[in-house]
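Here you get one chain, nothing else, as structure tokens; it is the form predicted alone.
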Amino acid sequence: MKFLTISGPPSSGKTSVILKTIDALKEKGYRAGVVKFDCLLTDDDKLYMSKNIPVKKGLSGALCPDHFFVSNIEACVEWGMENNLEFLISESAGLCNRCSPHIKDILAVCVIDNLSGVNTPKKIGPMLKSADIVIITKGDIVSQAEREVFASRVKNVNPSATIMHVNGITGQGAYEFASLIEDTNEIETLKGKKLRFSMPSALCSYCLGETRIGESYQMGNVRKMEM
């Protein structure tokens, strides 16, 4: 089975890109499924099911979504193998911008949109910096000049990444992306593989349920601003 991770900020168009990419994979005769990670709520699994795409949904709840991801992704790969999928796509949103779900030797994709602001590529951290492919969406509602400036900002942050433009509404660019991921290496397990970026622990009293404000209630990994 071929496996890839797709991450990106909320509302950047990840699900639309994946749906159009799976349409293209189906045209090529492949059977593809999705594992969707989110925090509190998502109905994206219903979108996939409406297209007869096998899907698993994981909600992290009170846990960091990327820590939740890495604790469950091996079981998700096993699920994909059991269901005879030829492609399994992991979709997750980078919510704190400090973490990245990308894995060494596994194709890593970041989706980012033209409307997010020209400084966004600098802000979203390792999920863009460590990606092999960066897909830029929503190019149909900005000017050519704005598209070029945004793409150059992405290139400055991650010079080695392949940059692609995909329209999640029309599907333009999705066939080319599907063709690119056809070359992804097959895997049987993720056991023993390593993340591309170590996730910060951020273990403090507030992570453990503390709600009171004040230094006497702050324990663990706490950092203060210079005032």
Given for the second form:
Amino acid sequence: MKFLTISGPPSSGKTSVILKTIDALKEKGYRAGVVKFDCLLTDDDKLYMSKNIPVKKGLSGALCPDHFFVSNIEACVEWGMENNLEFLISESAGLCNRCSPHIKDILAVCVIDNLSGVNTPKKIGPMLKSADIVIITKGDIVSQAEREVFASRVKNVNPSATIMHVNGITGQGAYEFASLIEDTNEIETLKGKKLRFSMPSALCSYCLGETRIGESYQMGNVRKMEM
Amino acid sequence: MSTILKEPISKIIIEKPYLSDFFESYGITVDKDDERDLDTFFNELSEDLLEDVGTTLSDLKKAFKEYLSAMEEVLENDFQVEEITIIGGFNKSNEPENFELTIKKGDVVCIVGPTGSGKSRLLADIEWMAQGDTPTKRKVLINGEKPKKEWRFSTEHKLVAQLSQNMNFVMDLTVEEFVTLHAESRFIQDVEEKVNRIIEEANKLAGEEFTKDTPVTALSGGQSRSLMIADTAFLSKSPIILIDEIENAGIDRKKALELLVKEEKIVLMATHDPILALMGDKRLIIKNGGVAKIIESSEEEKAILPELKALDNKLLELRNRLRNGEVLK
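Show the form predicted in complex with the partner chain, please, because up to now only the form predicted alone has appeared in this conversation.
Now the full complex is given, and it begins with the chain already shown.
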């Protein structure tokens, strides 16, 4: 099975890109499925189901979403193998822009949109900086100049990535993206694989349920701002 | 790479100012008076800082090396497209298209056909430099030759710049700041001169004048499109400009086309406007996912152009009167 991780800020167009890509993969005769990671709520699984795409949904709820991702992704790959999928796509949002679900030796894709602001590429951490492919969406509503400036900003922070434009509504670019991921390596398991980047560290009293504000309630990994 | 590592930061920043952009994008501050050599600078970055900005020393060095070579490629890039050739494939019913079309710099080709007929696919084939590996099986040649495969993914070799009706400016900048930003991203020499030229040309196309201090988000529809066309003509690196329907309102479309042609762009225009269609040298008729016919604008067709232009001018004149608060008669 070919496996890839797709991440990107909320509402950047990940689901639309994946839907159009799976259409293109289907045209090429492949069977593809999705694991969708989210925090509180998602209805995207219904969207996938309505298109007869095998889907698994994981809601992290009260847990850090990326810690939840890494503790579950191995089992998701097993699920994909059991369902005889030829492609499995994991979809997750990097909520604090410091997280990254990308795994070494597994194709890593980051989706960001042209509307998110010209400084956004700087603000996104390993999710963008360590991606192999960066997909830029919503290009149909901004000017050519903005697309070019935005793409050059992405290139500044990740010069080695393949930068593609995909339109989640018309699907322009999805066929090309599908051709690109066809070359991904086959895997059977994620056992022994490593994340590309460590997750943000946090182990403090608030992680354990503390809600009170004040110095005396703060323990563990606490850092103070310079005032 | 190994030689640059031994050079002092202060010298590097003067010789290659774009390198400070790289560090800035990572949230790492570089002091232009720093006398340390680059290697020492890298090695003295604290682990905490690297972790905070979301990278590691080895990843940062690797990205730096790639950025440096990518930039050198950008600066040396001499990608010149004189002509493109499209070799027909098959339509949705698998019937051969049987055409081979070469379009040269300064040519204007119209694309006509209803929504869903396959206009976007044709454009996507050109942009992807298809080599029989898309659903239409079309092939695209650049300057008569098969393009290199890596061009597909290189931002330096993007073939098509697109302009369409529903595009907007979303950045919170003035016209001058915005065009400057675009010019800087191209690393061109005479930024200020280019910026002034673009604003001047855009104003020739727009019905109402705007200044360099106007915020781009405050431009009217016609002003926006004028600025987009002028900016694309002078600053876009893509040799082909696709225009998806230019609305009649607020922009001199004839001048817009002339500007693009003068700047040696290849213009592809999806339009059903008879004046624009007749300004083109050829029309591609798209049906059922394929190019069904190529019509060259004949003398007979062109003979009705003066009549159409007179009609158009009449409308334009009425529109201007309305705008100036005059009475129509």
